[in-house]
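In the block that follows, a single chain appears as structure tokens, in the form predicted on its own.
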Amino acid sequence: MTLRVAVVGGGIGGLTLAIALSRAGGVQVEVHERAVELGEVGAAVALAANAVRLLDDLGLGPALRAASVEPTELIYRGWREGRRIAGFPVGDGGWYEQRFGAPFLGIHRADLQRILADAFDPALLRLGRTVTGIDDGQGAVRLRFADGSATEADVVVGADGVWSAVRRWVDPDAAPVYTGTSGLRGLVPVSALPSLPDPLAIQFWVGPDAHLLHYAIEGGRTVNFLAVLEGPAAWTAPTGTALAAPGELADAFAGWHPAVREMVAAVPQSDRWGLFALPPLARWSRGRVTLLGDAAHAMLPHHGQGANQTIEDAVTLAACLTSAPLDEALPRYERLRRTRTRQVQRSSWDTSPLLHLPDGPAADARDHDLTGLAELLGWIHGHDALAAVQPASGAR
């Protein structure tokens, strides 16, 4: 019998889920997305051996290849003199992809959100459907939408992000988190940046009260910007952007090194993007309804693992609903899932205060521990989230 699954959410994780079911064969998926048409949100994506692996495997290598730029090295600076504190190799040398079994890439959000529709059929994806209710009948569960339509499959995820309205569901009483901290984000072009070393590494700029990390996308021509700034104390807005002040984002880096000072006037001032986590949930699933990447564990971008953990999520899950029955199928994904991402929300977490410290002791002594990030990090991007389902699933 086939297995029929909505995925609700058309993004990173919503798709990587669709194409890995649809590759296995024997399941009907369908993916209905809110927006009107598929477009960017954000800036750019960076992408980790753990998660490039997992796309290669779906077939997608070449052509992420084509639209992405791998960093020659990954660098630590200090804010105002640009002091190398530390650095490794990534693709300088091949150091990185020998280590880790696939490159590191950078790539735009909407590079990667069209290599995604253009593996899956178009005709399973359904735009302009915005969830208003959900019904798990002893049949199958029920989604209603806000046009009036209504379809029905053997289970539900909701791939629909940090504000997600399918948990709402699964779990009424878990709501996303302010951090305290929020970000803005620009894509320069490299020709305006006269003073930045190293154009091509990903560099993360670091100091009082903000960072700024960025990295070289559309073939090394525009260095993508995401620049966190301490504040505002509370999060008053309805929605998780909200307006600025003009000229906050250049005050904030005022006195930096020029390369920062240059990169923050290049291009208009962004919305600010308030830094929401997602406190670990009491459960992924209700019933036949479960929950995948930002809906499930919303996490800081400070090791630049969101994106990464969802595809982790989507091939898991893909790999448990077709090897076992449902009843199975779900918990086992909970489980192989729960711990692994609740470790990196919570480094993820602890790095945040780490990177926004004043000249002192306590900055030296990040410095230093800096000095071995290569081997600290070596357990996200060397995870391999098949072979952890693999015990279940058979071999690779």
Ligand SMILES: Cc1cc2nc3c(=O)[nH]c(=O)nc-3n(C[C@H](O)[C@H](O)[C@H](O)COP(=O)(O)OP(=O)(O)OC[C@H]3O[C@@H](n4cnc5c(N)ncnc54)[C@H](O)[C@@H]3O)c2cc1C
Contents of the next structure:
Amino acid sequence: MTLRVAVVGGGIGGLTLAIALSRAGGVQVEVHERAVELGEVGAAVALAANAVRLLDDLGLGPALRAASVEPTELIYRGWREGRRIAGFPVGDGGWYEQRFGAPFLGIHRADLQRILADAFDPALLRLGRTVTGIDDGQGAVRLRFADGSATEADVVVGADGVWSAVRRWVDPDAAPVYTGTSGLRGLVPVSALPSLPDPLAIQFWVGPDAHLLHYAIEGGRTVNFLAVLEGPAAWTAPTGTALAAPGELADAFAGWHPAVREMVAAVPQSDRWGLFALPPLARWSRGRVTLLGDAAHAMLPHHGQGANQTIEDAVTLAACLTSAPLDEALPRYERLRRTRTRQVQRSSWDTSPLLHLPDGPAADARDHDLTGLAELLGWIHGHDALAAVQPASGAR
Ligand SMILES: Cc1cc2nc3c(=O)[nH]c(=O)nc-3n(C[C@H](O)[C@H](O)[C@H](O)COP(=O)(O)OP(=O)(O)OC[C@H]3O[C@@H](n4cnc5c(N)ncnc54)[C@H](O)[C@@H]3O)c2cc1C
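Please give the corresponding structure for the form predicted in complex with the ligand, as opposed to the form predicted on its own shown earlier.
Now the complete complex, all chains and molecules, led by this one.
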């Protein structure tokens, strides 16, 4: 009998899972998404080789490359004078792709969602469907929606993000923890950044109590930045985002290098994302219901891996569901993904204070360590999630 899979959430993870299941065949998959239309305005995502390789496998490589920019280098700079602390070739000389088997790509989030959505049957992407309840019955799981309707499936996957409703059913005690840091994002035309050295590089500017990360998208015409600040001390907004005060970004980066000041001055007011991380769950699955992506392991963005790990989850879960009965597939998926995502999550957490050090001996030690970053990040970018799930078949 054909396995019926209901995916809750049409974000990066939910759509990738749906494509991977459809490509594998033998599965009937439907995605239920709360939003009435797809797309998040004003933000981009950096896709590393560990995810690009998997999207290539799904046949999305050409569309992805056509909409992305490959950074020339990864550069760390000092906050005030822009001193180059460390730099590694990425697109330059093809070093990164040779080493990790796929490029590193910066892409507008709305473009990524469009590419994913275009690769999936639109009739099976159900928009405006907010899941409000789950009943795991004898032979099937019943999903209830805010509009009073319901559906049934053999397996339900909660790909519904950091504030997951499905997770509340799987592990009711789990809750994201506010990390005491917040992020403000913006898109700025390169033409507004005359002081910016290396506009096509992915660059971290690191300084006391803050850092700013940026990379180019949209053919190199636009720079996407994420500024991370210490505070507020407590997160009191009812959702994960709140409008920051006008001029707050400019105040936070007063005294920084002119390129950073130009960048934040171009965005007089921004949403502020509270940065939350999810402590390890007691379990990822309950009965026929499982989780993936931020719902299972929301992490700090300091390795740029939240979406990338979500894509790894999605292809792993699709491979497990299409190669073993459900009672084996879900425990296998959890075994394959729990340790890996925990390691990336912890490493992102440990990185946070290092990016916000004041000038002094601790910052000097960090700067010295950064010169070995390419090796340190190999375990993240070099991981092959499909090889891990298909060890017997080896290379794809
Ligand atoms: C400031 C910031 C910068 C980031 N930068 C990067 C980066 O550069 N690279 C990277 O890899 N990651 C980055 N991330 C992390 C990345 O955005 C997430 O890890 C990734 O989007 C998780 O994908 P997901 O599919 O699990 O969840 P999401 O993308 O959040 O998707 C969840 C979906 O579920 C839907 N939904 C929610 N509740 C319901 C419900 N009850 N019923 C139906 N649908 C529902 C939502 O509308 C949404 O479409 C960043 C995160 C932040 C906060």
